[in-house]
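Below you'll find only one chain, the form predicted alone, shown as structure tokens.
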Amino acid sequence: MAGPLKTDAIVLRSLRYGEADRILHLYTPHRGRIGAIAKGVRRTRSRFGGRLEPFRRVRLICHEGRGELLTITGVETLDAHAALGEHAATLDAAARACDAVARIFETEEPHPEVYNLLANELALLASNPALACHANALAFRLKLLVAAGLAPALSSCASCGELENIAAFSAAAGGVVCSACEAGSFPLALETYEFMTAALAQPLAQAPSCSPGALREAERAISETLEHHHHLRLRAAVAR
């Protein structure tokens, strides 16, 4: 139904259109993914100034039409995140957390908790550089996992139950599977079970460190969960 829309939104991303406007990819607390556009935003004498950037989050006044796109006709903002730009790590860090839920919620459902989610990851990435790591990211991906229907079994095998003889994992299964169940699955440390554990049980801010070999296996087994259950591959958590 056409009319005024106010939401709440955090921009995942902006591309240019036209000769002054641009498109935006906004995610919010109750409406999920949306799609806006912002009418000679890139004039010099913008009423929105440079309030619709990445990674910002802000207070919006749209225009719904009939058409796929909302007419953003006010804004306000709530968190620049501008310490974002004082570092390359946090800049890269914060488009993977943005590219991430873009593309695992990719529709119009809401789901408040990853709004929240994204919020504390970005503002967290901006107050501290060194969380612009691989164990922060990972821990972000599992949470995004929970809040998918997707999070991996760990308490106990996937497939038989078995509290004990722990040993691999298996997204066919959908969790870590015991040394009986362990085919089609590949061998997941004990570290990296630990670490998987402790980053779904604690906040972001207190996300485990540990070795480099058990992220490695742990960013394994939320890429191979997402492309099994969800057809998806996301790009890898950190550069390279």
Given for the second form:
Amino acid sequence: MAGPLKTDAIVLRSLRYGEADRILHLYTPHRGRIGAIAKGVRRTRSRFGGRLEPFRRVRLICHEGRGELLTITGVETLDAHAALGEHAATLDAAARACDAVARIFETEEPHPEVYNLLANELALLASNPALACHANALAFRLKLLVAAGLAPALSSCASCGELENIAAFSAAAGGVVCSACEAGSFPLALETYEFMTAALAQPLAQAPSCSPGALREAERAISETLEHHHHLRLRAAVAR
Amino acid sequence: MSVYAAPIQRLVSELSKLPGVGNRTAQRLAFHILRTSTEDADALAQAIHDVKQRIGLCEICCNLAEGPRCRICEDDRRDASVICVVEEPADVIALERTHEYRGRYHVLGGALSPIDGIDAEDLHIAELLRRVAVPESAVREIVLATNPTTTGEATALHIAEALHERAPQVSVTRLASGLPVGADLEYADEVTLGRAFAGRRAV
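Having seen the form predicted alone, could you give me the form predicted together with the partner chain?
The next block holds the full complex; its first chain is the one shown before.
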């Protein structure tokens, strides 16, 4: 396995390490989530400069030794997303998006669609700060659920297949349930149901909007799905 | 079972907890301490003890201080109308080395990073707002000198927003970012170069 590795990556997280190094959590299209060390990157004379800050999309050359971490030897910026740093809300939304990816997809199993989805989300947030909102964050998380194989069943009752009388959401059943199967579920408003179906069907840039109450319900459905099937509790989709 | 006597093993284990010190370096340091005179070893132990007993946070700026206030806050010659906000005490030392700044400081104790569980309440932001927003405050300018990293930028934006709301009469500035002196332009990254270009000035 030793040798150079060339890959595109998005910097999810950056942790100070030692005197002037950083350990990076990266998401790549063909190697999933990987860890790497950037030596001397905190020095002002580092050749990496600011290229390895979180949310940057970069092309990396890494040395893959026997250890767990790759060592970054070269970096080229593909998309700096510099505009994210102009607003606290976009920085926060980008951080939550990266955190969700890092925690749901924490292995090296490749998910190129997740890489593309995150790249798209960061580019959208950088180009339009108004998208740093609850609806967009939930639409992004719903699409992550699809990529993780946890897409909630929304077309019919997840327990009995009934097409009518959809009344509630059950994480254990794996989606919406009808009034006859709603034990262990929570009531789901029609507005929430419509938001979730539209968010899954439409591109991120056209994420539908709805009332704050319906967004809270949709977030509960996503959170309970992840907790039940992935044993994972994500941070809130937006700052409270 | 360790090959060393218990006190040596304990010293090695304590030294290896220091940042950047692995087991091998800890062993080397432990044997160095064993070889030095008793006076030198006692002086080291006493220095560690004193720093823990006598150093605390300045009641005004949250910088490291021996006693209630740090040397900078006690110095009447420093300009009280300007406060430079930094993340860590080490940043104060870096800025003092420039000999360009004669104002006072405020040390936040870190940078905002909600993903890592560091929120505004975990930093000394409330203390800064209290310093600035009181009616008798002489502060006219706040210089935000947090690191030009993602967390540093988020912290600067958060503080600027709070200051505009709580103390609109105070001018809020951010340290310029651009090319390091002595570096080649062709090696600068896009964001740094872009900012240097945006912040160009007439000559």
